[in-house]
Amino acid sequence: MRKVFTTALIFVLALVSCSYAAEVKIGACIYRFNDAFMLRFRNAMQAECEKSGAVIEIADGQDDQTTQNEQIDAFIAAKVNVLIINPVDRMASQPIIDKAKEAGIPVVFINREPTPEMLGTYDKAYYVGAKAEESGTQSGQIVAEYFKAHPEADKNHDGKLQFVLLRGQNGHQDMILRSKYSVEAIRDAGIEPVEIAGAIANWDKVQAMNIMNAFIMSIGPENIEAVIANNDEMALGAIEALKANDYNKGNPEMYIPVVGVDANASALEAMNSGELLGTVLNDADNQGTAAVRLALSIASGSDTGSIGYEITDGKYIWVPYQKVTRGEKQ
């Protein structure tokens, strides 16, 4: 009955439409609604739709691939035209592309990228994105270039950088090159980088304060000399235990530069206010957008060279990040 249940309430519950008039209809899916870079992702796709009266119903895998996989197959029983899917687990997008395939539905993958391998199973699988490690690579620039600027940021004038890192979920893509870049880019700068403390936090705010905070019990904040996150929202948790321990309150002699990705809109507010050091665009406007472009175009047949976005590889379109501080674009 479970699964009955759910592909009944899917239609009625958990999706969102932006428009009943046009013969395409778009299915796709989210790994979690509440996600506030996937938020500005469905709103740029249901501009888009909009814009070109397409119809998208968008379904909220509630961050459970069980839950997700039965709102795929409820859409390939709706006999949707295209699919747009942002994973739960990237690893679990085999499955997905067989089903697709076999049904004879074309699939554009969001956000979690599956492996080259899967996407070449299939010759209607493509990936909307931007390359994490652009992402990693800007992060520790960022962090470089404010140590250099600011010579008391070297708390203890070893010449180092003693930083924490705050990853996203294990096992994402992003999570590994944005870590792995980012500490890359700082050593590239001529600064030796060293981590003393790191966990998953699951690209979660309140989790990363938890954890921010049992790091500032542990370690002491005067040994801290930065704090890399891998999304805002990660950067924002840590904001919130430096605070409640006095530190990014507006005294400089008591700041840790903390730099995100995403620059969502409470991350702008926060680095205006001077709490956080800044962040790198994760362009979601311009990947929804495009995705539902490539979504429509192979759906109905048309020219993919039309839609405004680079195709690379006949599966990839990639989408740049941006540095974003204090007093640049945002």
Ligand code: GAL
The other form holds:
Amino acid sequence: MRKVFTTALIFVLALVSCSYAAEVKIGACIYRFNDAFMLRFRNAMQAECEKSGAVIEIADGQDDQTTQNEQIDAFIAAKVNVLIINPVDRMASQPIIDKAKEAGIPVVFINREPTPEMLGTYDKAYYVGAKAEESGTQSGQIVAEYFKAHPEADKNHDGKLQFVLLRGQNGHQDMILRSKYSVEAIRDAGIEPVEIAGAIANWDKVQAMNIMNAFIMSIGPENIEAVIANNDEMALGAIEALKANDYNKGNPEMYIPVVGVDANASALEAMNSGELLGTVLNDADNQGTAAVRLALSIASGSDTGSIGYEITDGKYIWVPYQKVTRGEKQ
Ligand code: GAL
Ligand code: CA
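Can you give me the structure for the form predicted together with the ligand, which would complement the form predicted on its own we have just seen?
Once more the chain from above appears, this time first in line as the rest of the complex follows.
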């Protein structure tokens, strides 16, 4: 009898928790679906929603803030319980926060950080991401460690490191801080960094390939001692250009160390085949899971202390980066 009762109770509880979670509707906006890292992020959010029985709809902003604003309006009109927003332009987050606040809908920003001032205008505005400076430091360290372990990498024997810098989208915190801190990490390692060429390639492989091709033509590959890219896609684009010039194809005399950020599958492949020196894990799984759990928790008014991720300053979840080099984690 007791057992029957317990089983029945568990069944009822399971039903209650299912129907309760199913009531939570998340409206999510991604700046652009056609982005390798954001694809990993989306998959992680979907998986967490499937686990918890929540409903999520994800809209593709197609790299256009106006399009995304319309998608947000539609989610608000459809009375979603919570928004997860990856803004096209992080500096355009204030109107999004204002709208959400007016509608009384909590909002979790991801990957593109609104300023603390913006987040401060709404008690139900949060940010889930990773500390950009950390990834910059780690990618710079990977290059510095290689340079120290390989005296031949200093091609012109001047003790300095002549590098090419491929930057992500203008204004993105990951573009600004990865660029700054990767170079600083090289200096902190006791090597003088010299940026011989640099350009914005918008996180994009093809743009990076074209830019790198132009740099190879104008500078000469023999004068480039490293390529630092703000993300893996751009690192892979640079590698395409190098390979087209017979670099990074296995001949140690013709090799330029290239470093990225994200640890996307294609980058890990390139690393394992020796084309890419290393990358930094941008942990999409944990960021996506944390964003959904936080969203569900604030939407239902439950204790955010039990979601399994620490909340800093009442507003932030920071997921750590991790260096990835050959033979280490992959
Ligand atoms: C970065 C990531 C890039 C790109 C960008 C989009 O964190 O490293 O590859 O996805 O976010 O905002
Ligand atoms: Ca040098």
